[in-house]
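The chain below stands alone, shown as structure tokens; this is the form predicted alone.
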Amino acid sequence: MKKLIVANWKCNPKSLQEAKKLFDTIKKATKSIKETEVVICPPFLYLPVLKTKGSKIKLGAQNCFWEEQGAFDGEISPPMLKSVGCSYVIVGHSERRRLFKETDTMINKKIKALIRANLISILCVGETEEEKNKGKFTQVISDQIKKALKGVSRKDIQKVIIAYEPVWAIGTGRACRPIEAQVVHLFIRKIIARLYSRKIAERLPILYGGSVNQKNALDYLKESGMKGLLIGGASLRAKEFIKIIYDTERI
């Protein structure tokens, strides 16, 4: 199985010109990769403009709505995303949960809508600093996974990837230690084994995200057993992001 490196650009860059320049730089530099799947998740507005033809890059979105169409002002549906070339969609990111009050029920509806559209969900789970300090991280992550995957069949779970993003590490520069990530990685596989089967749990890709940079990226892949990375800030720095991709290639 290839390693998966996902770039979450969030609400960046500020202009289409900057987005195209960043994308084209990464696209040109990654033509020779063989062992790594690279996914770029830009703001919705840039998706139709960033051309992946002739490259190894796949497009992803940072969010979606759960209905295919209708009177839902400002929303973007899975079929719309698929029509502009998306293969992956991030759901349940902590910023969506915290800033936009997304619930596990809403995230579950989004995952099911993405499955119907034959798109791959990248489900984000993770605990806050307060939950971590109170020793509640296992309960929080267990609840998030179980609620998000409620009603998702053994067949359809193959269209889901889980990304562990400790909320206290996102954008803070306080990266989770690889040994801590390994503990959560094994715990997530245990949950999936209970919900589905051990075989499915072993195959399901689990990513790490949260203050990932060039210095610590390989530690998560080598020491925690993660199958890839969900990268925020560092993915906006072309040189650093490309270095992470090529370091991943050599594992």
The other form holds:
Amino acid sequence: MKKLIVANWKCNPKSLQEAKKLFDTIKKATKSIKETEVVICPPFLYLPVLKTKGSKIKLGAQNCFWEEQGAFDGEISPPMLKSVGCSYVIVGHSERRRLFKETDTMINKKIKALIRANLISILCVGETEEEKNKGKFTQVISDQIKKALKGVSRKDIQKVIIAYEPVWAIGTGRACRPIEAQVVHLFIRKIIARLYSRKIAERLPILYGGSVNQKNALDYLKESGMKGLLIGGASLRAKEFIKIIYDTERI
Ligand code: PEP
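Output block for the form predicted together with phosphoenolpyruvate (PEP), input the form predicted alone:
Below is the whole assembly, all chains and molecules, this chain first.
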């Protein structure tokens, strides 16, 4: 399976013009990649405008609603995302959990709705600094995974990717040490093996996210056994993001 490099643009850039420029730069530079799947998750509004045709880039969204359609002001559903060319959707990002009070139950509904729409969920899990200091990370991560995947079948788990994103490392410049990421990586596999099977656990892609940059990116792929990276800040800097993709191609 290819390595997966996911760009989470969050609420950036400020204009469609800037978004197109950034996207086109990445698109042009990645035409010849072979070993890496690049997924760009821009704000919803830019999705139908960013043209992936003739490129290796896939589109992803940063969130979704769990109903297909109806009286739900301001929400965007999985079939809508599918209809504008999305293949992946990030679910349960810590900023959504913290700022928009997203619960594990809501995340579970979103994952099931994404499965129905045949979209791949990128489920974000991770502990806060306080939870880490109290030695609670295993409990937090195991709870988040079990609740998010409640009722997801052995067949449907194939449409789920897990991203380990320690909350204290997101946007802080304090990246998690690769050895720490490796410990969590193995722990996540253990939970999946218990919930499903060892075979499923071995196949499930696990990503790392949190202050990834061009200097540390490869450490996670080489030393932590991660299948890919979820990148926020550095994905908005075209040159740096492209370098990470090309470094990934070479391992
Ligand atoms: C993120 O937003 O998911 C993220 C990992 O951000 P950053 O790379 O900026 O820490």
